[in-house]
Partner chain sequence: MTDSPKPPDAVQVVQVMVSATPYARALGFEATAVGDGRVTMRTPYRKDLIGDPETGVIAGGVITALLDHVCGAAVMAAMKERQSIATLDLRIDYLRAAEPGRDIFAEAHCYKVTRSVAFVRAVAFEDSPENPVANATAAFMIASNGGRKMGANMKPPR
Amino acid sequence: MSAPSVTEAQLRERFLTVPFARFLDIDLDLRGDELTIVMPYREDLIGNVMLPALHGGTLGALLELVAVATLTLKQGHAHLPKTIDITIDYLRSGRPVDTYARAQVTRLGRRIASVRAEAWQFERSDPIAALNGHFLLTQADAS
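Answer block, the chain by itself, in the form predicted alone:
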């Protein structure tokens, strides 16, 4: 029996309940089963005004959000998984432009999932940050 699918509208509605997702003004772009999250550039996201470079916390949050959203789609219901642990590699400074992120589920168990996510700005093949994380999967009937 396959899991029921989550629509883009349901996913978008669920993410509007996450305060930091609202603060970052993220946008979800779901095409088929491929989800991209876009974080539009705003001046208040700059962490180092001398470069200028995006704040690492905003990049980390973007990566965690795309990982959770991707798992939500894979599970087939709108219950958000819980973060167990994440490691973020900051590969280069984020420039003052829109930033994109995608995630790939590397292991999906009954209770725990492993995810790899990357954020980029100009070329997907040239990421500015990457996440490896483990997430506790929630059950469809849990609240």
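Numbering follows the first chain given and starts at 1. Each form is matched to the other, and the largest set of C-alpha atoms that superpose within 1.5 Å is called the rigid core. Only a predicted model underlies this, so the values are computations on that prediction, with no experimental measurement involved. First, how it differs from the form predicted together with its partner chain.
For Val18, the Cα coordinates differ by 2 angstroms or more between the two forms after the core has been superposed.
Mind pulling up the form predicted together with its partner chain next to the form predicted alone we just looked at?
Excluded here are partners and other molecules; the one chain stands alone.
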């Protein structure tokens, strides 16, 4: 595996300046080729006030974002991959604490990439949600 062709500063510029990323107040951390996205807890993210538990939509957004950012890291493309479809499994209720997410590119084809992402809170090995998605790769030289 070659070294990442995209720097943390470039990923920050690309993903953290987006209005919706600011709305979610997310941050990213790149160590070597391992990218982690952090979604800090705040009350606005709650979907079930009784438990309380995070809204499934917040986890979906986090997982999709880490999938796209990880693809960008692997590809170094000038253009954003486009989401074709995602399937999210909700494995545990999200507690009112910070949430982390990482993704793994299962297959990188010429036009389509398949990505798996997981979100966790307390233990990396005990994910609270997982995403499988397909993404359309837009070639910088073909646009």
